[in-house]
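So this first bit is one chain, no partners, the form predicted on its own, shown in structure tokens.
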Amino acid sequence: MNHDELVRRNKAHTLTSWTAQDDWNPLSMVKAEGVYFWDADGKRYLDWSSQLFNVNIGHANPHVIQAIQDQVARLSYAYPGIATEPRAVLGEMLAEITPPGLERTFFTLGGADAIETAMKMARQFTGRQKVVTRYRAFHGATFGAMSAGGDPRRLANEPGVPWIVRVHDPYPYRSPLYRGRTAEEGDQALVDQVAETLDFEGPQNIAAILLEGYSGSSGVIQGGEVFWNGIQSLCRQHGILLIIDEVLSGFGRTGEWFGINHYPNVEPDMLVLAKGLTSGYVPLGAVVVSEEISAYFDRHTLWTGLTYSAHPVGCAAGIANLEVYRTENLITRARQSGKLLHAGLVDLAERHPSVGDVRGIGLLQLLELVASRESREPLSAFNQPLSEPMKALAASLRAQGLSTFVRWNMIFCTPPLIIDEPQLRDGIKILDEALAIADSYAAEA
């Protein structure tokens, strides 16, 4: 099939997410290798978003493919009550790399059901009901996870679960809390506001605070040490569990094993994983819990379960992925490549007036585009369809062979961890050309 036929047949008998089906105008994809993929007409694309921020080790890694093939041939499925070798080995490996005190893992099929599991465990462990989350966060598309994420994609399905309490975000570029304050002062004001929210809700009613280890698809909006130390202190003061969502920011994406590693004083009670755990080669998610929570469920039933929990093929893929991260030194490489990427994006900002902000770390970075740097008016409004300027920019990127996420007024820059310097420069060059389009709209505004 060529591209047109492939798209036509996909649209005829399948549905896609987050869009009206008539508006779906997808790329096709028939082959992928390294940081590239090819459409059905043979056009090559630079995968600037690692697909859905998950193909961390790049496409078609032979070590992972061989591990999957070997596991399918040996044991393709075991129900979750059976002990298997890949389950044991991957659990041991995760205990080695996750923050201290996290010892045992419950395996799921992906990130959303891992978030669901973490919230269930927190509520069962504490006997409390409420979970505090951020407005600008995405934790998955199942009903509870969607409620937990403040991302506006939740709105169409509301009311959601009734026990989610949302707080505001550490967003120095736009939050009123940060106006006239340094980033550290703004972080402290936000922590004080969170503390007030806990008082309003009753700390004795709150099971957990759920935060992304490093903000992802909501805009790479991240607090500093003052914010994180303050949240940790509030959790300890009130006996509230701290759940860290590393689904997107885990496994080297930020230049550390996990985003929360950038804040050494923070000690999560649970770590939620997916995406880079298998780099998307097969589905797998995980919740890694503290010794205290683990001991509780030694004596009490864990009231949750999944048909595909601890799937042996998924666990085998996870083992092979962790081996690739180590043998190819991808965590360090992501840190180094992130510095090159950030320098390139800052250079673009200096030359393009449509760039209002550059933020992120490692290979989790973005450009936020504005009609005016002085007013900071976004080039496309929050929670609205893409504006004409952003549509034109997205079309330019696609025409030039760069595939990434353009959301609201943001361009995400999250390539696979294996990307090299020439490939990074190719991506920045394509962005440079596309930003000239945004500049023309900003100048008109």
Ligand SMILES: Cc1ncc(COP(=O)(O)O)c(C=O)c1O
Contents of the next structure:
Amino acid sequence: MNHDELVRRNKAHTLTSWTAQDDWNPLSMVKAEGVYFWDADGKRYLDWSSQLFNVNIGHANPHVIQAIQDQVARLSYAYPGIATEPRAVLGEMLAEITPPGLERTFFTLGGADAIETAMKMARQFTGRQKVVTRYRAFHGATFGAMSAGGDPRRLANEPGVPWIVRVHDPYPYRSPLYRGRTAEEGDQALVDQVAETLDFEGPQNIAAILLEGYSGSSGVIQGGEVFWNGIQSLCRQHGILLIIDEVLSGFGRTGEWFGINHYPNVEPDMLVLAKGLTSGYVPLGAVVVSEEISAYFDRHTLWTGLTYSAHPVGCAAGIANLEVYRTENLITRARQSGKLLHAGLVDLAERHPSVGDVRGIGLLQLLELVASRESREPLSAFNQPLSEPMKALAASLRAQGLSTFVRWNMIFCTPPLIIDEPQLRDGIKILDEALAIADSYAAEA
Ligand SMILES: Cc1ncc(COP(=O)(O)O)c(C=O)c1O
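Taking the form predicted on its own as the starting point, write out the structure of the form predicted in complex with this ligand.
Whole complex next, starting from this chain.
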């Protein structure tokens, strides 16, 4: 099948997410290797988003493919009540790389059901009901997870679950709370506001605060040390659990094993994992919990379950991925390439008046585009269809063979961790050309 036929037949009998079907104008993909993939007409694309921020180790890694093939041949399925070797080994490996005190893992199929599991465990463990989350966050598309994410992706399915309480975001570039304040002062004002929200909601009713370890698809909007230390101390003060969602920011994406590792004083009670855990080779998610929580569930039934929990093939893919992160030194590589990427994006910002903000760390970075640097008016409005300039920019990226997410006024720069310097430079060069289009709509600063 060529590209057109492939797209036509996909559209005829399948549905896709987050868009009206008529607006779905997909790339096709028939082969992928390293940081590249090829469409059905043989055109090559640089995968600048790691697909859905998940193909961290790159495409077609032979070690992972072999591990999956071996596991399918040896034992392709066991129900979750059965002990298996890949499950034992992956549990041990996760206890090693996650922050101290996190010891035991419950495996799911992906991020959303891992978030659901974490929230259920928090509610069962504390006997409290509410979970506090951020507005600019995404935690998955099942009902509880979708309510937990404050991102507008939840709006069409509202009202969601009633026990979510949302707080505002550490967003120095746009939040009114930060206006006239340094980032640190803004973080403190936000923490004070969160403290007040907890008081209003009754801390005795709050099971957990759930935050992305490093903000991802809602816009890489990240608090600093003051924010994180403040949240940690509020949790301790009120006996509230801290659930850290590392689905997107985990496994080297930020140049550390986990996004939360950038804040050494923070001690999560649970870590939620997916995406880079298997780099998408097969589905797998996980919740890693503290000794205290796992001890509670030694004596109390864990009221949850999934047919495919701890799937042997998923666990084998997880083990092989962790081996690749280690042997290819990918966490350190992401840290180093992140510096190059950031320098390249800052250089673009200096030359292109449409770039309002460059932010992020490691290989989790983005550009926020503006109509005017002075007013900071976004080049495409929040939660609205793409503006003409952003559409033109996205079309240019695609035509030049770069695949990434362009959301409202944001361009995500999140390539696989194996990307090398020339490939990074290629991506930045393509962005350079596309930004010239956006500039023609933006006022000079
Ligand atoms: C931070 C975060 N949490 C949870 C999820 C949900 O993961 P999944 O799509 O595997 O259910 C996502 C997905 O994009 C995510 O970015």
